[in-house]
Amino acid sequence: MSIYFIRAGLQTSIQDYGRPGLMHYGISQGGAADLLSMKLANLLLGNTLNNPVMEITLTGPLIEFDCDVSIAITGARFKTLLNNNPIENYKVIQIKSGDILEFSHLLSGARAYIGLSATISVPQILNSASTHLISGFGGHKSGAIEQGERVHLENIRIAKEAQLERELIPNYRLRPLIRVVHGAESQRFPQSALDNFFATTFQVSAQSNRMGIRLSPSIIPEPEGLEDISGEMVSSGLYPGSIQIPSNGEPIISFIEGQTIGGYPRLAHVIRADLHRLGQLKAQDKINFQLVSPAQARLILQKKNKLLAKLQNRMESEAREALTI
């Protein structure tokens, strides 16, 4: 049983949580770009949150299916067709042997997901099958999928229906406001740098990748304004959501299989609730910061867990009943 990529998109590939708590082996987390798309997908379908999916970005694939299944695509919006009917993100669809799956130009977003009733059959390289596609390792072939290639799939199974709420499905349309702490080296920059990130409406640069998300224009007036900041530095601990500001003023965000270590100043760090938000940025999308406390960004988060859990609590319990009638 398997999926058959008539075309593959520009980078589509398999992804989980990716591999956590590596770094200090020199191995970045990667995994989904957007885990909060990803968990919506396999809760929908009824999987486990860590289910494989496979991450699309920017331009998605043709796919033809040669087995029954159940689908659920999450994340970015684009024109999506099943033999040449739209479909929606956010529910489950179901697949025929035969089907053909397209997805279309982008309406929002950077990276939809596709969730699977089954199991993706690739290899567990650190206890994980994601591909981490800077390293090129994991995932199907080490790298992104291929236009002719067919990935397959074990365990195959038919999910109930399922939709999530419309006032529960991100808007990626909207300009993001990103939340974020004090960074560890916050306190080197000068407060009108400090001043004018926060006041500043940043655009995503095209040379952005899943290692950093480089941003424009400057925060310092004058480039050489940073030299004293950094000049002292020693390279330390960088994790996705750090965002360091070199001697350019220009502030670049490690991301998710971004480098373990860094020598540029640490201003500030996006907020863990806020981290799947930089997973739908693409190059010329424009986006502000918000400070916030830590005690704010733990509440944050915990009330994201939260509705998370209470959903995934709903949909088992819709499932149990089903199977009772």
Contents of the next structure:
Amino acid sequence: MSIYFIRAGLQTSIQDYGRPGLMHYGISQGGAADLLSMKLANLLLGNTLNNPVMEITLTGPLIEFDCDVSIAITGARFKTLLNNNPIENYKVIQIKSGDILEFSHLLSGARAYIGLSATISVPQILNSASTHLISGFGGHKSGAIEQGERVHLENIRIAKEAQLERELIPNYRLRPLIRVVHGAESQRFPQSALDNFFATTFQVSAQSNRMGIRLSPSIIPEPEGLEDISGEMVSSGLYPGSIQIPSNGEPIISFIEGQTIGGYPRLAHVIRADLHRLGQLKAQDKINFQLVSPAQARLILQKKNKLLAKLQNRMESEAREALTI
Amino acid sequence: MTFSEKKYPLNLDFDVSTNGDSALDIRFSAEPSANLSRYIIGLRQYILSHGPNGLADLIPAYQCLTIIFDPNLFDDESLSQEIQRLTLKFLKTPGKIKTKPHTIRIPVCYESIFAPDMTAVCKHTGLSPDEIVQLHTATSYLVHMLGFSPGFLYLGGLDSRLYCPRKNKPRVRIPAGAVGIAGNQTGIYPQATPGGWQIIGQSPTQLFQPYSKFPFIAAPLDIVEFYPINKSEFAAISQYNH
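For comparison with the form predicted on its own, please write out the form predicted together with the partner chain.
Zooming out: every chain and molecule, the one shown earlier first.
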């Protein structure tokens, strides 16, 4: 029982929550770049939220199934076809053996997730099924899935019908306002750099990946201005969300497969509640930043978690029949 | 190794500060040193065994221990107070912390085929290739920490005669196992990556083996020593590893 990749897509990989707790070995957590979308796919299928999913990036695959299974597609919106008929995102879809699923062009966002009512058959490496794409280990054969490859499924069951309410489906067409708190070295930056940072609409560079999201333009009119700050930096722990300002003044947001130790000054840090949104950024996208207090950051996170917990409760309730959550 | 404040006189002033919404930094004001690293690694172990459960990651570095937590589980202000208290307590009784450092000997082939920047390093340092190999293999290096990428070792103790700035133009690809010098640091690339280090040799030893029972060859406070091998020994060891 397997899924066959007639076309693999640009970077299709297996992901879960990744590998927390190994940063002191230099291993970043990795896992799904948009954890919220991954959780929603699993939630719709009635899976545990950490059940491994397929992460699809920018260009989607063409897949043939050789078994009956339920799927749910979340995250980026692609034109998605099942046996040439359009299907919806955020909805449980029943697949029959022989069905062909096609991801045609990308409409919005950057990464889509295919949740499966099954276990993807890959070894657990350092306690995770996820592919660490930058370091090349884990997942399916240590990297992105290639054309003509087959990924095997186990423990297949059929999930009940479910669909996410339209109002809850994220809209990636809107320019994101990413909320940040002060970074570890915020106070070392000149006020002009801080003002520029919050006043600038940044563009995402094509060099962005799961390691880091690079932005332009520079927030430092004269690059020499930063020498004083970075000159005295001694490398220390770095984690996803930290916004570093290298000497050219162009911000880099450390992402899920980022370095665990870094030496550039950090002006701001993306709040945990908004990290998932970074997974939907692609080259040329425009973004802005808004400063919030640590207390606000906590409240925003609690609110998002409560919503997810509420959805999960509704999914688990016995009474659900063709549930709309 | 047993800690004793008398044996290791050190300024132990520190400060606990927030780093984003999910981390705290315990930052020491002393300059990076072997002694400070012993305290930082000791403190890491102390917090793991005496601190609250559920801390996500504790990343040691030259002057800083970064504690990453889930803000769903911890409030940064009360965690900061708790970490402050634990750190003070640890610094009063560091003698209780014991570690068992290992010495790891790593083979390196310094022959020209693996040492594209040897000439540049000779020119900068005024030393001959033989002298460079001699100095590079004579030191017992301390592992301060692992990081930036899986298994990379931050080594302390490079002979100051070998200090050499990074290349102006980084290479697009440096092979895994390449041994280089950058400023006052020396190290081995664990994976093929772009990089600006001056490459003076190549080791057949793999620093990160994700599919092995023991994925990492060294831990912080271990001692690393390099020893020279020739091309045919390099080939023999590489074959054995694969």
